[in-house]
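Coming up is one lone chain in structure tokens, specifically the form predicted on its own.
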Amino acid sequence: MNYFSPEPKKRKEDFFDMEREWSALDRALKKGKMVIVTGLRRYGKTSLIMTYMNESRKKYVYLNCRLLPPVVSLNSFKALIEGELAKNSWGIRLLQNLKSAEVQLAGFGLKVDAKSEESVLRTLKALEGSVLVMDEAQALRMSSYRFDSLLAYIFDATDIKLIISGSEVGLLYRFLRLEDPEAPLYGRAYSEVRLNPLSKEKAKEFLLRGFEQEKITVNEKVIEDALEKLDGVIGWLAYFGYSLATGGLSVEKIYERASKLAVDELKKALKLYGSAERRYSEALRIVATLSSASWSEIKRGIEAKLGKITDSTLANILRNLTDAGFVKKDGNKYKVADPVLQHGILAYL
């Protein structure tokens, strides 16, 4: 595997400049208990984990909870950990445990009422000692099972390690609830490891060394564009690479490819809105448009397309939005997050 490998990395070779990341992750899980890894998609968070885990050989379980049906129920997400479990031999000899010994769950504070609940306690309490990462968690949230419960129960009650990670950063954090007096979590300590871009200069040493491994030369001009269109986002900065190095794509064609792929991803997370999906699609418009845009702008240019809007329905609108990674908020403006999603919504939305 390389650096433009479009798999998640698993080796620290194949892992390129995240040493301040992989220590603040080190750091965290050697003092606590729970660690919250957060950065918009295509930042390197499933392979700055993927990579800790393995290099650290410490035993974990890793849950993509986007594999998770749209409405999550207790059973699918109990599924999800048994498959999980069954990839290696440690999580099969587990499995078969649990299947032939009673896990001991008296005196940990959560009323166990129901057969799947009570098979989920106990294959977690069977997990101790381990790490379990949960990515994308955010999804966790559209259940109606109390999954901040779950994961309170986890971190009072058993001696897990917890990474939980996900790209929707604003509705990650909604989800958790961490500061509210409310919430199951609340109180617990935790700590954050945030992803950001590659600086100018990081991206262009990435694609200079991932081309030096693939034993190709590319013209200069070919990666100062690249470096200006896809702004330090190490996974479309490996998208162009490998395109690129396994031929037959022009520079246009993969930058095009990487615009409807990403367009693609954001048309099904708006389909979640059903009717109000015209008012999230004219807002990113406007947003994508403009490059920056106020509050007002977007007001007038939605009404102007699709008639009036409330000042409520646009304030849950761009917090939606924002939450959902597709947009970030720059002083009193609006932009969208990601450079290659921009084009995108120009072209293909």
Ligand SMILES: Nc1ncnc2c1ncn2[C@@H]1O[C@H](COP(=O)(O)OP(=O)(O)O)[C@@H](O)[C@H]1O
Given for the second form:
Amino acid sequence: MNYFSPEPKKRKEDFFDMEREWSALDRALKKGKMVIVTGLRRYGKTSLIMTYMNESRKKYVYLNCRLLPPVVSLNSFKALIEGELAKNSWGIRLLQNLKSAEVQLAGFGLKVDAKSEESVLRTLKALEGSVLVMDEAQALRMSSYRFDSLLAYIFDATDIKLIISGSEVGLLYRFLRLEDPEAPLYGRAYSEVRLNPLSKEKAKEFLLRGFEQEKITVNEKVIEDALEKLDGVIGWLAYFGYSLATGGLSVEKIYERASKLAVDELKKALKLYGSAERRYSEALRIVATLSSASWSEIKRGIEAKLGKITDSTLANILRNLTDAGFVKKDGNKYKVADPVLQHGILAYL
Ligand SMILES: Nc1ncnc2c1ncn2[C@@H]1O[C@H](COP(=O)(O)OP(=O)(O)O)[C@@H](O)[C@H]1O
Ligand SMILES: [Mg+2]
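Having gone through the form predicted on its own, I am curious about the other one (the form predicted together with the ligand); can you provide its structure?
In what comes next, the whole complex appears, and the chain from above leads the way.
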């Protein structure tokens, strides 16, 4: 038993019970072909999916789309699937069968792209009856290849079940365009399993049981302090527990490290916006400083520092920040979605 180990959980005994989400995933997968698992970074999506899949003993392939290059080619996607398959004996056998089929087909002089598409489709055909997990699938939107069409093909033409997950929930839905009549996935039936932070009671139980496993006693005040700062995000709670158990650092120090980690991720994501990055950073600093900021407060703040900004540009910035899960809208106000990140923005951005 080890709740605090840092990697995504794979075994039921390391997995802190998420009854509601577990049974929602179970129902959705039994009933339908496509499940979308959403929740911000560190809410426990990957752990839920992997532990569930291992427990259910179904054949599955897990793809972490974050491992793909920033602009995704079909070939890099193919390499990711094949790399995953090569990790277990079932997958290796499957790949070997594909290879012999491929040799027979060689020499037809297909175009490069058509050839790699055919090869991906062939691999998918061989996965009939299993579950394909695409984690952080919003990464697939950055491609000249239409991965949404590929998903529609899988849905329509195979009996593969799909679990699609992502931390950047708005971007994920912008990629899938399930409600857009012009889009390939339009009208396909799906269920969403949405993860949320743990309640205060559950978060406390997680920490207490985790410390019990580590056989250390931790001062009640330290625990209360952590609960206050980490706001039920299971990934931060695990990080805190792990750091305390292994390094014996102070809560303050751990909190600083976590904030720094969150800001580093943010900075990496903001690079995407090139020269507009400064405006994104400024918007975030204003939102973090005010805790809860209105449109006009953000606009005024940016203009004071960086000069005039049009409404449509600001709308675009706030939409992108919201869709990427860094900011959330609460009524008419904008807030930083994660309290650890909020602290990080104030200290390090
Ligand atoms: N149910 C759980 N029980 C124990 N630890 C968990 C659980 N869910 C997540 N964690 C831990 O929290 C961290 C983030 O989890 P992860 O599944 O990677 O989240 P996400 O995929 O949503 O970003 C990891 O360290 C993981 O071990
Ligand atoms: Mg994950």
